[in-house]
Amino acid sequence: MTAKTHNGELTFSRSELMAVELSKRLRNDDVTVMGTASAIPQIACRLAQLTHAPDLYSIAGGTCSVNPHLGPVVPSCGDYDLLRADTSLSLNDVVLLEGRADVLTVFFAGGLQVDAYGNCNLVAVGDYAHPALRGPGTVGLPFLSRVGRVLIYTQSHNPRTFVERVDFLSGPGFLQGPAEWKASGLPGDGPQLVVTPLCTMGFDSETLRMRLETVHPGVDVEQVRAATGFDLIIPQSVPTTPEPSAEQLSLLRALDTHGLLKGK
């Protein structure tokens, strides 16, 4: 899906916009980790390194490579091409880092379902014994609660994906709200951002429920409301997501020479 500027010209795709929005939330002192289907966070991290966060470290979960050089971007973190990197770790070391709570600052997450409190489900939709849809399993998502910030991204924004409560808790967000989250004593800061093809969302500081932040160019609030399967908090005024700059798009497309993000 492509977006239009005010003069009607096609200039960027929704996926490119998502990568830019994720990139803007990364800091120079971050150590990030991502899972398998991760072209968007791959580009987000490399874009941050090339602009405002040169000292950021990025770990590709599938190959356990550190700071993949990219160019061209590959669709999966399990691609051997990502071993063109500064270095690589063993899978055991990456798992240990995910569990420590004092190393990784950002975890890029997603799922078959994401609920109002940012909990993610990557296991099964429906009854666990006889699911309507079975996913790959929890993978690294149980470690979400031990990472500083969780950035959620998904290319599906519909009522099947965004549900009031996940059918299976693979990766904890804010659990079932403030009381349970506080009682849990989990060390992470919880989910901070959700980026989809329609909008960006954060979380209300009091209720910890998902809250609309911006709508992407060409999208209105009612589209987002209709595509969300729970009562999304919507502020009185919702700005439009800023368009990527010419520099951001130039850097992004120099990395994404296969155009994985361009047509979506």
Given for the second form:
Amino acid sequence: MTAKTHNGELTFSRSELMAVELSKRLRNDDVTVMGTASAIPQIACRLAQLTHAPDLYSIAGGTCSVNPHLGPVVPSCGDYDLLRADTSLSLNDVVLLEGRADVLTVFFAGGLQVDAYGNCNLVAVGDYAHPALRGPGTVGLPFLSRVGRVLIYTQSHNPRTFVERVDFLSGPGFLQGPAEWKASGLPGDGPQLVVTPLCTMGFDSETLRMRLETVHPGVDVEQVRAATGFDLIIPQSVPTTPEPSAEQLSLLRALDTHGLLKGK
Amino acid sequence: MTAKTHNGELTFSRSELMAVELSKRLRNDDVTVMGTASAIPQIACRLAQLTHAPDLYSIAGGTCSVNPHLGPVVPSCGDYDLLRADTSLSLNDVVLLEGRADVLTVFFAGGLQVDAYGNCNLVAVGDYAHPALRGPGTVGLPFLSRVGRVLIYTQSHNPRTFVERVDFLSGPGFLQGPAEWKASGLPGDGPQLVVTPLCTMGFDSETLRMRLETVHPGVDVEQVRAATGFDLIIPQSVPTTPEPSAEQLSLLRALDTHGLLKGK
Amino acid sequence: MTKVISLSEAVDRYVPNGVGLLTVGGMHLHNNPMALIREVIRQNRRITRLLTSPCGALNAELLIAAGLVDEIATSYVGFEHIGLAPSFRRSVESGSIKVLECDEAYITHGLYAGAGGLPFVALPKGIEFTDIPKVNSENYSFTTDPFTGETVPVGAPLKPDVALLHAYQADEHGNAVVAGAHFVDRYMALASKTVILQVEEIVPTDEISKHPQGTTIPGFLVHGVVEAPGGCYPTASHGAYNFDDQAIAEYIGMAKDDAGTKQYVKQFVTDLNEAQYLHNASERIEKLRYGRGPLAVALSERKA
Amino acid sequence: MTKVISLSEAVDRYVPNGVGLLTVGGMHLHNNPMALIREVIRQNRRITRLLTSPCGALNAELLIAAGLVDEIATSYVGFEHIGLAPSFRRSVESGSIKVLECDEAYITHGLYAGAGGLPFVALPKGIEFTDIPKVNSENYSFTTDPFTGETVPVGAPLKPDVALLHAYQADEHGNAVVAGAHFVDRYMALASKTVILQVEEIVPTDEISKHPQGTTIPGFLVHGVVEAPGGCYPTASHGAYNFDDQAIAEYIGMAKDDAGTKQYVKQFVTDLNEAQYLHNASERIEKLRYGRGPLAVALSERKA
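I have the form predicted alone already, so could you send the form predicted together with the partner chain?
Next comes the full complex, this chain leading.
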């Protein structure tokens, strides 16, 4: 069952597709944590709980509540409404767990820049001392290297965001590649997925560089290549990202009654 | 107004007198903390709040509640009833405050051994590796050196408790005397008072050794000297500890309806 | 002995001009102590160094917009889904403010160390693979782990001179209830030399002591209590009202350049006293009040 | 997926014989997870190293009385106003158990470090003036404070393999409510690889999630949940019943020597299953139930 209007337009937004794609990578035994501006991963986690991963735990990084009930999804990770949840941790507890590394299995991340090895930068574009663009700051991204799987999402897919090497490394991905990554002894599994409005990408197991996995409906491979500022690994055959099912969309929209993901 | 029965016996217990004496050393701007088996300091603090120090704060070191309402006083510092209080801290918070040093002004302490410089030992009597008496352990006594004034209380006054030098230093007093104390740079003011069933003692400002201050009603100076295992400084004139007033006893007993201090 | 004090007196007495390290409570668009911050701006107090929670928002941005901040220690200043913080961004890009670049874990653990008299805090492995310690040697360094012999990253303790915090309720002694998320506000209270609280409402002590386990800031840490209903606006006050995204967007719009920023500060802060500001905002605040969800009910039960 | 498990299965599955570092929750005579501890004794699990909260009581003493503990890391084992812990005392005096001498601050901060992956924790000045670090180089050491150049005392992180904890209520997933004091139990849960909870009562998730701010142990930290009403007896279960000073005094009386200690363990632990033990204790437990003070009311409101 696909989801198109009678004149053939897609009946879901790019953000809704991103949430569904993230949701599909979550497992029943995951414990996830998300931070700033996290409507998309919030919905991804709740959707996973309502479908294939009922036992998944998700932590809202601002309020630090566990399994917020999300009716509706709220835009801020610190929202009072997120406290309608199964349990409450303190921010201090969550920071401790992020450092412990063997408990939290998924960290949702993003950046002003994301590089070929999945390193993220939320601090500054250009020379740090005289930045062309000062970002807000890195919050908890340094913990990317400790928590199980890193799932990166960003609503910008262009050569300024996807760069060969971040100008400032504030969230470790595979660092400068296999040698440095292996030598680091960091406990996390590193970045596993990047979801953008154009495509989903993974990482090549040998080179640890980003590799195209699927292109979203209506997007072609050349478009992704042109929008990526580094030499993206592109397999011979690139499938199209499956469209969300009517059931997924219906569940998602029942959560997103404020329409935070709608039309974006 | 004194408090004697018609046949001249004292109408208060030694423990009640100790609580009153401790209470008198507390100030309106004090923030006190107490630990294990703390019925006497609990009552001392509440009595101070009800008389001359209404703004005093006291922290029950087990539950970590602030200003427990104490009706009645309970024997364990971890009692559920202590949570009837003005505010609640966590144990972690209290340990932090004990380390911060400029907030908590009074620490109630004790020991299996207390030495001439007010050092306390709650760990082991005799050789540490083969102790003659193994104590329970030191809990928070190492923080004596950080918190404002240390008030020591003990229900044993004998040469085994009051020794020249503790066998194991688990709660710092004035260490080995003025030179070491000064060099330590520790932020606390050190021990200020020792209250026992026989007397109250302070510390000589030059030598930092314990000095007799008052003997309790019915106790003479020689009795204290004989019960003390080190060379106690004894001034020429030693006043008798004032008897608790009828008002103090009445307030105290209204708190201590379980009679924890009665007859002891 | 009451610690209740007027807004202007609180800032006059407890926030010296040129204050060494000032920290402001709340996180993201929530529980920012805006009444106190607006008053700091009205009284034109220079801040040598400002420390935010792991995520600063209008609490830091407005002080920067008013040109009062020399240095900022932070891991984030922004408005989450609404946008970047224009004055922070412009001031850093132009070099008119110095950033002590931090990460969330360091701020959290650093306040813990500051609260507890810990000389420093050893940090989990990982931060040394980022560029953050490279640009902030004041807060980050390295030492030897004597148990393993390895070199490990460490952070300096954070000990603010003054903390400006919001709580839902307090009594006159400063015993305070935090409704909703605590963020790192309690650690700020534990670590700071002077703590000023603004609250939605001052209540009697016997009211507050009915629920001691919800009253987590003890009065002995607090120096002044200011009754400031609506005082977090336009950020949210957990338990009372939500943030106003329109008002934040309006700020972002005006603060696009220096002239607009100055105009905003004049129009919304320095030209008004707090009563006038709140009078103008009162209709919006009423619209933003939380409904009777489970948490609002739990809090109303507290008061019943 | 339910984590509810029987008492015997919980110990059988999660407490291996010779467990490396086992920690037991509760403090003083409160919230000792005695049902789990009695079962550890029935199943005769040797404990290589036992870690208490800053104040251990019957939780540590009974395991030592049963002869199961090789080493103990603690800052206190005793019965407060009731008396010393006879088996702990005798075992240390005779050298049959090794003590890793700790202080309260180290245990608290060490669990924090263990929970957060901190390589070690720098301790406030003071402990180096006691004899404690001199006799415990495994947990205490010294390193350089790179910010001041001074040598400072530090503690090793505490990372228990298994934690046995008590909570008031939990749902089948292990989301748990602690009624009353938390002591360091939540940090034990955060720092331990495996966590087994005993609770007075298992309740539905939608019951527990009505008051998320009182539910402070998240299920993802918990491996097994055992319903054990009365399971803290003869220690107190905050929210349910007080400790039994007579029963503790009876233990102290019997445990004066090895023969009496063995007799106690046989009579009160190994000769009975938990249901029989509780049947015998039930009258005392009923007498010790907390009255309807403010806290009991607050908890009954939770359930209403």
